Amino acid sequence: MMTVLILAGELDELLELRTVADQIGAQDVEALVPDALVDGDTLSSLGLKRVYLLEGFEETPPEELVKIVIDLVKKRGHGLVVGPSKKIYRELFARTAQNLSSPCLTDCTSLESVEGSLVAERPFLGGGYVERLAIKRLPALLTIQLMGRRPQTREKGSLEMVRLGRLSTEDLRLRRVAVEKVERRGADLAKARVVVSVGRGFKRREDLKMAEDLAQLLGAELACSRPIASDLGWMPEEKHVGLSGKWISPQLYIAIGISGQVQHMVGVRNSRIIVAVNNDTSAPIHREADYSVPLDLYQFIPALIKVLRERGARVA
């Protein structure tokens, strides 16, 4: 029976990764989480055998977390280590895998057990294809794309909690001088039912107000393509959807001024309905959209907002 170790910094991450462990039939599951994540009722209902509480989890650099993960894997014999597809875990798992001479796969979209072997799926060649990889050697380390999965309901059971304490500053080769918390606004995009997303079709940062007004009328969350967050800095990185950002699956996805290159579409492909607003009729997003609006966003969006306001429309 394989032992699985889950690394998670937030409760939602832990819940989803517990679901992934269920999908491969894992019975012996442990977790390494921040000590601030202590929620006895919730944790005891996840069927976890043991939870390791690390003080200062969020402030500990990946290169120092490596020591803790390696120590746990060697002592407990974990066959699989999973974490969310975030920058910190990609770096942490790569460093850990190198030290353990273990396989490491990032951005996996699914994991299943096939005839006794673990098989993972992940984007390939910029997201244009999906590759299926059989994991032949354990322990293996995988980062998983979060898609709003939730674990099965269980009866509360016994749970052992182990406090690891904070690493001594003398043990840290890199030391953080300061930590500035990023102000997060709005709900988690992975949970949003309606998402309005903006791209390079917007000429000025101030023009995003149109999309904000539309999102408010629709009860939607606001997102963006990579250039808006990474290149222009008009929106925070947490709002970026696409191959290297958030992967979402809303009921309705409205893309405004987005060309729809494959790297973007990978992150929104699981949307139930995609509406594209782009006056470039040759833009790739029109081939992916369920509904295409080949009009100038500066004319169409204000007109749509006006109609919605007149009708008093608001989608919950």
Ligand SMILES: Cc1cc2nc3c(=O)[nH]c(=O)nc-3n(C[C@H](O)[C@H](O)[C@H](O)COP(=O)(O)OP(=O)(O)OC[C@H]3O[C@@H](n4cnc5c(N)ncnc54)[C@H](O)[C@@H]3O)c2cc1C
Contents of the next structure:
Amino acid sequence: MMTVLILAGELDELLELRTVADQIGAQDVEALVPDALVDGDTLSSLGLKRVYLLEGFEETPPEELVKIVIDLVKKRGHGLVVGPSKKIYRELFARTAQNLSSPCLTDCTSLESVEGSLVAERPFLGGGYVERLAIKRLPALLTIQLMGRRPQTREKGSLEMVRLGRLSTEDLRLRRVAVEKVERRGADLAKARVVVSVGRGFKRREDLKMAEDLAQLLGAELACSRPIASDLGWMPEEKHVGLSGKWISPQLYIAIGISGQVQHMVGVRNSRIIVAVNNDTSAPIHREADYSVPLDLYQFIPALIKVLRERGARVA
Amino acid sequence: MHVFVKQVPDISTLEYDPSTLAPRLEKATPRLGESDLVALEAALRIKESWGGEVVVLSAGDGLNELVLREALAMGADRCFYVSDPILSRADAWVTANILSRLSKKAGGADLLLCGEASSDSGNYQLGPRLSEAMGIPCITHAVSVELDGKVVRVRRSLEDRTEILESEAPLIITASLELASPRLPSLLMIKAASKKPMTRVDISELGLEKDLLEPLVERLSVRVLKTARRNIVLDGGPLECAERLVESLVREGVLRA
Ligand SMILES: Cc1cc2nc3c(=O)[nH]c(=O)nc-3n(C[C@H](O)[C@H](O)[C@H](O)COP(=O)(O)OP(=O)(O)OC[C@H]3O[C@@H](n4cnc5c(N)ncnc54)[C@H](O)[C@@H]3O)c2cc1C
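Given the form predicted alone, state the structure of the form predicted in complex with the named molecule.
Starting with the chain above, the whole complex follows.
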């Protein structure tokens, strides 16, 4: 019987990762979460056997968390450890796996049990392809690409809570001299019905105002390509969509000034309708769009805003 | 300094077989991974400002020396590589085991750099796994690296925060794509690279126990992802186009007007 350990820093992550344990029919599911996450009601209706509450989870660096995870996995004999596809968890899982001579798979999009062995799928070759992988040894550590899956509701069950004390930061070889938190803005992109997304076609940061106005008019969330967040710093990193960012599935995705490289498109592939605004007719995004607007965004976006206002159009 | 680079298929020109949906990897143009080149650029800048030697390390199946020479053309001094069929089945575990030994074989280093993720597999695992295998601390996702005497100062960018970390050598750093823009080698540098030493190391020279070479994951298949889209091109001027788009979206039921 497979036992599963879920690591999650947020309730939404925990809920989604719980579905992964269901997919492989795991009976015995435990979770390791920050102590601040205690929400007895929700936790007890997730069908978890045991929850470990870790004080200082968020601040504990991966090289320290490794020790806790190894300890738990060895003691409890988990066959599978899952966590969200975020940088800290990928690092934590890779380290733990190396230590335990275990496999680690990052960014998994699916997991199933095939004739008793675990088979996972994950993006390959920049996201234009999927690779299907058989896991040959347990325990396995998998980060799961979050895509807004929701678990079935269950009867409230008994739940054992175990508090783990704060770790002392022993690794003196690394010193954290400064940490800057990035302010959270807007709602969760994964849940948005309409997303307006901006790319390097915008020449100045101030010009994003146009996209913000459009988003506001549509009740949409604003997202971006990786360079807008990481190279230019015009948007927070958690707003970039694609292979190394968020994977979203809105009803409507409006890509403005985005070229549409595979690494970007893999994150928006599940959108129902894709609109591309790009004045280069040879940009790859036009091949992956339902509606292509081959115009200068600086002329088209104001026109679109005008038409939407005149018509009083809003999201259905 | 040791910089780990991986030979990968050039994704931008990669084609797939329409009957099997599998990529035609045998026809792909080989190149070095994007974030590997960023790591190399960062190492070269450290060398230019603070001195040191830049050694490139690579492991793969059927490695092409001409591709590895691109790293030497950018300014690396030497290259050690393992080219062996065993690497065609290698997972992150096997790769880390081989590269950690190769790094030792090449004499070890104060700073070890690699890309945050390879361009083909995108595992994000090499740096952290090397850290555990070699007992050397690792800072992932670096967006800047500075030397201050003996102290290495790294800024790393996470989804919800940026951190500044300090450490002394030895240290492993994984490069975010944003750490540096890789230079394009001049003709002169390309010429000079042909004289730089390249050492092919046989995998048997690394003294790896059998279980360190046994992959823990097996690739069953690879298929292309295709989503059918309607590809409707809206023509006309900005206002006309906007009108048409709004009408279409109302018809689709996503907008109400
Ligand atoms: C390992 C790896 C992971 C990556 N992960 C991601 C990821 O998760 N997400 C991501 O987005 N990228 C990712 N990338 C980067 C990706 O390959 C592209 O470089 C990036 O998506 C390009 O961003 P962009 O479309 O904004 O910019 P560009 O490619 O520069 O495109 C800008 C577009 O704007 C258009 N344009 C310019 N001016 C105008 C105008 N006035 N009006 C209309 N259109 C205009 C241009 O025609 C062009 O097509 C990754 C890359 C690698 C190697």
